[in-house]
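Only one chain is included here, represented as structure tokens and corresponding to the form predicted alone.
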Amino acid sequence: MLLTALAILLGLLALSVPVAAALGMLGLALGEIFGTMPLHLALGDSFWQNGIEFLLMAIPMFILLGELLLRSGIAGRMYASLAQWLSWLPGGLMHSNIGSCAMFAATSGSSVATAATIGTVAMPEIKRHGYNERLFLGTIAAGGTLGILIPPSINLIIYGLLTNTSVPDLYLAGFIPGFMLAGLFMLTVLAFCLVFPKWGGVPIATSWEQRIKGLPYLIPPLLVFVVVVGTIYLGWATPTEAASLGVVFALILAVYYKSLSLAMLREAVEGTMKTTAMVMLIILAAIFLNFVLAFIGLTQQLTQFIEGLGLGPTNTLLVIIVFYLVLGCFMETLSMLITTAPLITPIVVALGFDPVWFGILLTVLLETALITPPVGVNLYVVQGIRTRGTLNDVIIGTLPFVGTMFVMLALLVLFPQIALWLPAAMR
């Protein structure tokens, strides 16, 4: 069953069909070739039942909230800010790039539109100030994936809807190691920047003068932080109820800085539609495929086999690790997340391990497939913002942050209360 189901998914991704379609269809050749019963009649039961899941509204309204800050002007007043504090640092703006992603992390929870915000916003600075190119679009592409891990994150979410987990405590949990990897991601560049110099490009002119007068503009992306996590965390709003208080916040803030317009709404919303419409059929193609393969036996199987091998929980939790860093090489990480996570999570369970520290680890590893070839979303994200030279000018940059995210990989295994302490200490 699982040389079948894996055989027919990479043909189909060979082919270049949908990844959405890829997966209803590899559902429905499963059911046929498997199953006892017609499962096909079963579809429009699950897309409908799943469809309307009160929970997955949040994942609309925090994509609307990341176009509203971007059009808005509010993401590039962030990063023209941060550039001020930052910019003197060894490696000058590629620091700008990581802090602008970490705070757009925060208020956006998507990866791919933290990456095309902020690499759109700090594109045209690469040759004006003579940065290292490589090693620049690797700050964007790595920086990107923190969208998807600090809080408010949409495959946290969709995490714990899947495995039953509390989203709240999954959202704590990021929060430490989402800034203490970006914090790691800041001394990849600084370690490269000292050994080469030259890669650091020419510091931007400044003064505290200045310094002072872009604070105001940081003020924003922590405000719609605060309104979105505070009002969950003070019982006042669910997840979903959360996100879209921040997208009433960022329509005020827009018109605060006078930006709100029937184009701008029209554009935001329309990007909004497009990009849900693929996060959404990806969802619902994923969760019938979840139930076929559960149907046909194959999840029991796959249990049994992984516990049967009879490795111990360590050695185990590595099989798996090394399980996602080479299918994150050739599957996008929604699908993967959705496809594995119901799949996995009852086995690292069974063997002793939390699953909300999992879903912090598995998170990892979804960023380390954002930006390995050839299928990390990332990297094209931003290939094509730059519009010029090839894809491999991208993959060699990341590679030092591929690094960076195995050294996050392992201080999470070895040091479990990196993402479990704040939970419980606000419990």
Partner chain sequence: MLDVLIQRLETVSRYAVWAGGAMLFFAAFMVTGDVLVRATTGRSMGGSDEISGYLLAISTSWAFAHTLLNRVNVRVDALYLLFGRSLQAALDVLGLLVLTAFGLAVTWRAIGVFVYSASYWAKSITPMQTPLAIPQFFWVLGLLLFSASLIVVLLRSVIALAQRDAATIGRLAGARTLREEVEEELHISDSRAEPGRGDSRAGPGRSDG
Second form
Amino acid sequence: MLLTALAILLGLLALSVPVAAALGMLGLALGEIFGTMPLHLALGDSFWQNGIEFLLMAIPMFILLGELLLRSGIAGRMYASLAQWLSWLPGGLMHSNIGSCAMFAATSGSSVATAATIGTVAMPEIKRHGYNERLFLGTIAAGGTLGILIPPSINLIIYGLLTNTSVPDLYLAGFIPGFMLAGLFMLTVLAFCLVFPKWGGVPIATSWEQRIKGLPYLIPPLLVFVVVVGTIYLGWATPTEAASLGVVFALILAVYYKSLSLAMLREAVEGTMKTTAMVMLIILAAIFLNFVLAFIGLTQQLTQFIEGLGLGPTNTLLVIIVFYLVLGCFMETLSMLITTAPLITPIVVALGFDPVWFGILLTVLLETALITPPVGVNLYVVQGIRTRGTLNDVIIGTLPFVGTMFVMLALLVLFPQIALWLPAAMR
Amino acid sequence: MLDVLIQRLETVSRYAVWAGGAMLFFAAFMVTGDVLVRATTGRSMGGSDEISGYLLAISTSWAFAHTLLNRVNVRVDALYLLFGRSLQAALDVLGLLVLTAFGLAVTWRAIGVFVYSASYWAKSITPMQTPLAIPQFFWVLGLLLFSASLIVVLLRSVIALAQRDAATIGRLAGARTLREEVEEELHISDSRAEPGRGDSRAGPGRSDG
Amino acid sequence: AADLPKNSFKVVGTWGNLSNYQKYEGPFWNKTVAEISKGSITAQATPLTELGLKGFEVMRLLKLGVFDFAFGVIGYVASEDAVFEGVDLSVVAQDIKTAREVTKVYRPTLEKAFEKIYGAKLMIMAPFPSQMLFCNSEIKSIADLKGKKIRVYSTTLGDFVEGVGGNSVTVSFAEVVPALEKGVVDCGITGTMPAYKAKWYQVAKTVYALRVGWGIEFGAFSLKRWNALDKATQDFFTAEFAKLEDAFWKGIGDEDEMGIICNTGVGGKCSEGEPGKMKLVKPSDADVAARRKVLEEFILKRWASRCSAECVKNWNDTVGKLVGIKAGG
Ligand code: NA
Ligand code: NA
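Alongside the form predicted alone that was just displayed, please also present the structure of the form predicted together with its partner chain.
Below is the entire complex, every chain and molecule, led by the chain shown above.
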């Protein structure tokens, strides 16, 4: 049964069938082959009940928020300001790339939006300052992944929904690992640029006066962060509601910066709806597939298989990590999260691991998947912004940061407190 | 004839997307209002989560057609890119066929859900007591637009396949090139691209394959 | 029952993390029926949590033939007709004995409604641990609920909250615990033991022991499947479900009390682990009088306006007579 399922899925994906259709048809096919009941009849209810799930509202809201921030010029000004502060380091603007990604991540729930936004404002600088192009591209692709680890995060909301884990706890838990990973990325750049000083390019001119002058530009992103994360801890809003607050606040900022127009709104809306509908179709198809898998008993079979390996907690966890790293090479991250989290998390929790901690570990694994070829959405996004050269440049430039991710994974496994300290301290 | 129909569907689907976007903004303002009222007065308007949920379902179903017509649906193209143009065209049609089958199945069952709710005038069990047939009606409308688009685009692609017209298939159902992916991601070229796309529809097809 | 014909059933249960499934629904179908029928009857029961369902859609799926048998909560499936709500209107039954009596006198009504609306054969009715208010501040009496933001999940609970002068808040179910923790809502409503298992004691201070509902659940066959069964098998199920129902009420009644012990750490030893430290507040005589007023003026009045005249009359003749109250004045 498991082999049939895998064969159909890999076959459909290899034939380049749209992911949503592949997941949905797999569900229908397995229901026909192994279900003793007419499972396809449940398709409508499955789509409706999950399509109206308020928690999923966070997806369009965060995408819309990112669109509005990009179009009102806030992202660009933030980047220029951070550049004044970070570019004296060996590696120059590459540190600003990572810093800006981390900061934008604190306003956006999406990694793709983070990489695309920062990439757009950073890309023109490569030539101007003579950086090693590949490594520069790598900082954007990898830095962008921070979007789902540093709160707010669509992935953490969905993980919380699928596994009944507290989203505020997950947000707090993502904070330290998120900024720690940003720090590790910077260390990676530093190490390379100390060994190969030419890669670091020509430092940009700056002065303390300019630095101080630029500081006000960091205020709007900080305010957005306060609105989409702070209101949760103030007891004003739930995590999903907070995303809506962010959209309204971004509109106010756009008015303040005089960039609000009907044309701007129309573009933001078209971009948001396209991405949302595409992602929602995948999510709804994946949820229907989960229903069929649980119904025909495949879920239980898989769980029993992993438990039956009798490897003990640590080895099972390692198997799961390797499983995700391999899967992450071939699968889009949101569909990966939705299809696997409900199956894997109960196993991990039964082994005695903390569900909040595993949520963070899983998010770092998903971040890795975003930058591992051949299917790595952030690689595509960065190459796309660049529009010249080959994808290989981006892949090679990002590889060192994949190594950094492994270090982060190891640290999380060895020192779970990195994730768990803050939620416990805030109790 | 089919090409004209596709153009009409594109126009309709674009309006549907704008309407969906308006629903999102409406939901954002409604939720914000509820949060502010609750935080300051302790009262709740109630039901903003429920209404938002309906708006989410409706706005996404209304945007499905647009994603199809703009070929936004994600495909794994690791192998695809290794193939020649004619094999790619065949895979494009196959992918479209599978998507059509799934889309029609969803629409068919969604109609079932709507008809059931309407026949009992079923209400949500929340304090709002929403008659479910109302949001479900608009939800089904979006799915019908999606289904119509699927059928028309599939028909046109099958005809093109029979005519060995790989360019048209690429234009209707091909995997997106990196350049397009990014235009999408950034919308830098949205305003420019709109008339351009219309032109290329009328012409013999774009040459980005 | 040695020579029953072979039959196999697909069953959907309620929440996989709660006793109703773990101790009764699951074992009954996955083990007991096979043992008693000596392997003639087999079944595969899966909780709705594992299937990724919400619980609102189970009867529709049963009617469509996706399942042979479904367990569900009456309040969750009452979309089609307010008549279903009549068995579990807020604050009607204050003890488990009355709650069970209510299900008995109202059963013929529900049997008819299940058959007519869901094409289903009602086999069993059982409770969840009683639904109470869990608040993050101190509550001394029903009067303290005035002005509180109380998270409700059903129409009748909303009527109760408005009746006591509170504000019914609807935040998404998955977000109740964080909302309670951060003060987005002041109180939430759920069963005593489910509250403990979901660790509400970590975020709430007070259990207000007014029983605002029982979360009455049902088990029902698809009528088509039931009618296709031979008489002997039908009799087998009728007898076995009667036994299950007794065990259910007895067991959940005990668990209801254990739930209070586990949440408060008072009155005994918690069988499920470390107890919480919530304060238990029992309704005073004044609260009992206030309850009746809320019941008459809000809960029953509003429900009567949702239900047909016949439906109301029938309720008055059955449940109303039992508890000594009249709906629709
Ligand atoms: Na983020
Ligand atoms: Na990958």
